[in-house]
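Starting off, we have a lone chain in the form predicted alone, written out as structure tokens.
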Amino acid sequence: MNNYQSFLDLFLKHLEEYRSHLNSKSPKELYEPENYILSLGGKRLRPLLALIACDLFDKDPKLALNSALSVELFHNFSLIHDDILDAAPLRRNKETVHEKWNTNIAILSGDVMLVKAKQVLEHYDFKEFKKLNILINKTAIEVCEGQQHDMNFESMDNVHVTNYIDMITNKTAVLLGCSLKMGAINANAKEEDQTNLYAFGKHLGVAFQLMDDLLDAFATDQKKFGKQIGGDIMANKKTFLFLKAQELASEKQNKELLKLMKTKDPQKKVEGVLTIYDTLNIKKICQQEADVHTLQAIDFLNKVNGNASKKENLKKYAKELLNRQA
């Protein structure tokens, strides 16, 4: 991360400039929640990737600052709405927007962030804006499609692991690909390099989400993880871990899994499901699947005609991201 601290500082300064006027805007119920969620921190992974991608082609990362702001606004808009859909009480160890205000305010505040995510791209000239706007619109649709598939899975009995990978590709991974491609567009990189960098981000995003699923079940430090541990199990989410367990489980274990899904006691549910996961070695299998996508991501990055030493730094950073502990 030290290699990119200057990029992160650059973006945080840009974000602070953007946020500086939000709480003085009216109506305050619309803008204060936006400022609140943007203040909660996080890795700022997506905006950082936009700056890294621009720099990869030896162009000034400042060229990608508004692309970086765009993906950060879009990401946080999606978090506000996802937290409503998931009835999540915590986001980065703080109250979610709908808990701190109410659901109606959260929906509307999220809506305005989506509009602003596109509006900040108007700082670019028309040709560049058009490319960026097409990309963010395509990504937004894919994210919504992924979210709908995720909700559909809740009432479906026959969901396969491949369906899940497709879902998280849209819901999570395409935004990482989008962030990198936007930075490459700002750098005026060749189309082939933009495409390969997008694919790198997409596979990295799948691996990242698989590790997030793993931590949701197996993290030991909720404060460090930033979300409710076992939240996916409590919500009966059909994650990679759950679907793989169903695939490998005996008839008796599958009956127990289905019984646990109906259990009202959250502690009993989480403990019971984790016991089955441990028996089936699901944690290791999930890690292995994440490793497969990590290797695919690196293969695409190797094809990018960028600065060689900067590509190596990006590879190291990607591997650091996937070695999270909590």
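Between two forms, the rigid core is the largest collection of C-alphas that superpose within 1.5 Å. Here the structure is a predicted model, which means the values were calculated and not measured. Positions refer to the first chain, counted from 1. First, how it differs from the form predicted together with a further copy of the same chain.
With a cut-off of 2 Å and the rigid core superposed, Gln296 has a Cα displacement that falls short of the cut-off between the two forms.
Ile37: CA moves less than 2 Å between the two forms after rigid-core fitting. Remark: with the core as the superposition reference, the CA shift of Lys252 between the two forms reaches 2 Å or more.
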Given for the second form:
Protein chains: 2
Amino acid sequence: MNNYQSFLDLFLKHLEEYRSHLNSKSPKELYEPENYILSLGGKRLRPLLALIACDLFDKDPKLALNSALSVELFHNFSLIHDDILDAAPLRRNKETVHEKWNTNIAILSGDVMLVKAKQVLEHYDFKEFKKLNILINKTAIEVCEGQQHDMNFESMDNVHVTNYIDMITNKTAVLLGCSLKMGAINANAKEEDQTNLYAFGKHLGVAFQLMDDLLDAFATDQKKFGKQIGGDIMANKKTFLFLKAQELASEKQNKELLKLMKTKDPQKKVEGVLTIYDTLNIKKICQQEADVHTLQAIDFLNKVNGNASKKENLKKYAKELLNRQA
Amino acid sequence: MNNYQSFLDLFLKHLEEYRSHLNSKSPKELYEPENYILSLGGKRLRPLLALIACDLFDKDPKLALNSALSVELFHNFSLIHDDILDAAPLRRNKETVHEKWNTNIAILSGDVMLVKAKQVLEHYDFKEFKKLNILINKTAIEVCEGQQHDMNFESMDNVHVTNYIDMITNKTAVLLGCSLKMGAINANAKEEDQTNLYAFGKHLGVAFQLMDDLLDAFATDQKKFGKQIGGDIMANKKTFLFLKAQELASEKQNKELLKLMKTKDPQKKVEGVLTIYDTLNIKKICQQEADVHTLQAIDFLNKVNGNASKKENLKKYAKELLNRQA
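Switch from the form predicted alone, shown above, to the form predicted together with a further copy of the same chain and output its structure.
All chains and molecules follow, beginning with the one already shown.
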């Protein structure tokens, strides 16, 4: 995964430069939360994808630095607002913005970040600026729609697995496609190549989310996973695993599942649900579904007219990310 | 004020057309609140200003219809989020979005409207699109900054009248300047004319807010005013009137003001504060401050190289709005 260290360094330097201007800005209640959430780290996957995509066409990845910053700002805006919606106390083991400050400040500083995600694109010329904006506007709306569907699922009894795939496609996957396509636009790649890279990112994003669902239930190394194992089960989250289990379960198993959802004892709940998952072979089915999307992703990447060895590198990187702890 | 009825009709038709697409969109939790807040009416001042500005240069006002829609969407996004921040139960005598649905839906549907305020500009060509985006991005950030300053003032003891003018300039006045400048951009007006029209709108916006502060305390016809008279005083709002009174008050009067702020009985509070305002001649001072900004506004409008009789019309309209119930 160290392949792209130089791109990561490039982006982090650009981000530092951007952040250095935030300290002096007023009112500090708006800009400190932005600086804070940008300091929390993470893989910086989305900005990396923008640089990688640009480089794939043998163009200077620096051309995509402001696209990279744009998607990172957008992603972090969505984290601030989503954390309010989810009433989440922690983000990357640190206090969320609405906890550290308050909800009003989290709403408003998120709003500003959403605007700035577009504003940093003003560095590009007219045509590039418009293409990038059309893409990020469309993506931003899809992300919000995905988030709303996710909230709706909480109180719905009849969520189908396909609804779930649609939801995660919008909520998380399209932003990966968007990041790659922005880099391709910066590289002035052909329309067709932009579209194929976008589809690569989108399917990869679905595969990532499915693997994340899987690890949440089956990871063996909590430290490596970074989140509480069984967290989704404890929270009655309608993940792929749960919905697939509901779909395949006998009447008796479904009654048991519903009973377990109401169980107060978290250990008993997790163990009970995992037993049903095991009986129904849910782990393997989820893995297979992720594989389908990974293969689709790779198919789209193969169609891209980019530097062949760089494409191989990107495939390797994608697979490493997917298998990070499976 | 009926001068611009044809422009209003033009805009309302365009808005209806836009709203008609919202009904079929999913998830409905995101689009019903948008449709709802856009249905609440209002003067539609900002979109009107965009059309008026375009027409001022003898260009078809229809050219500015998407700019007009953009500022109206932005304005309504800010209303949804501000109503959360202010915990306001009512907006134009109807339930606010967070009351009618919930805070999560209000956050997310506001986010989508903020994105769509930019998206509707995609109808314009590359150059126009970028110019309009640069302007609305800058304005959006200023509006958020103004809102944050306004919230900060609540817990500050040392707010100066100039801080207040700066705050209302950002929170409300720049969006009027922005609306006019967008229309001027659509008319392909000279840079200098765009700048002067923006300044006209900004100073007019400050004058409007000062008159609003004044009416909140001194309006005689509650129905005509549309809000509860004395509402700002009851809520201890640091308006121009209050801050100016603090500045001019004797030590004894200041103690009395602070005592009145803690008074529970609303009638006693309003009467007490109004007595101090009267003693200090605050109504006249506020009117004079509004006049200064109105005159500055008119000066900037005079410099604009637009159709002379249309400029006169706009001046008349601005004055009518300012004097609506003084």
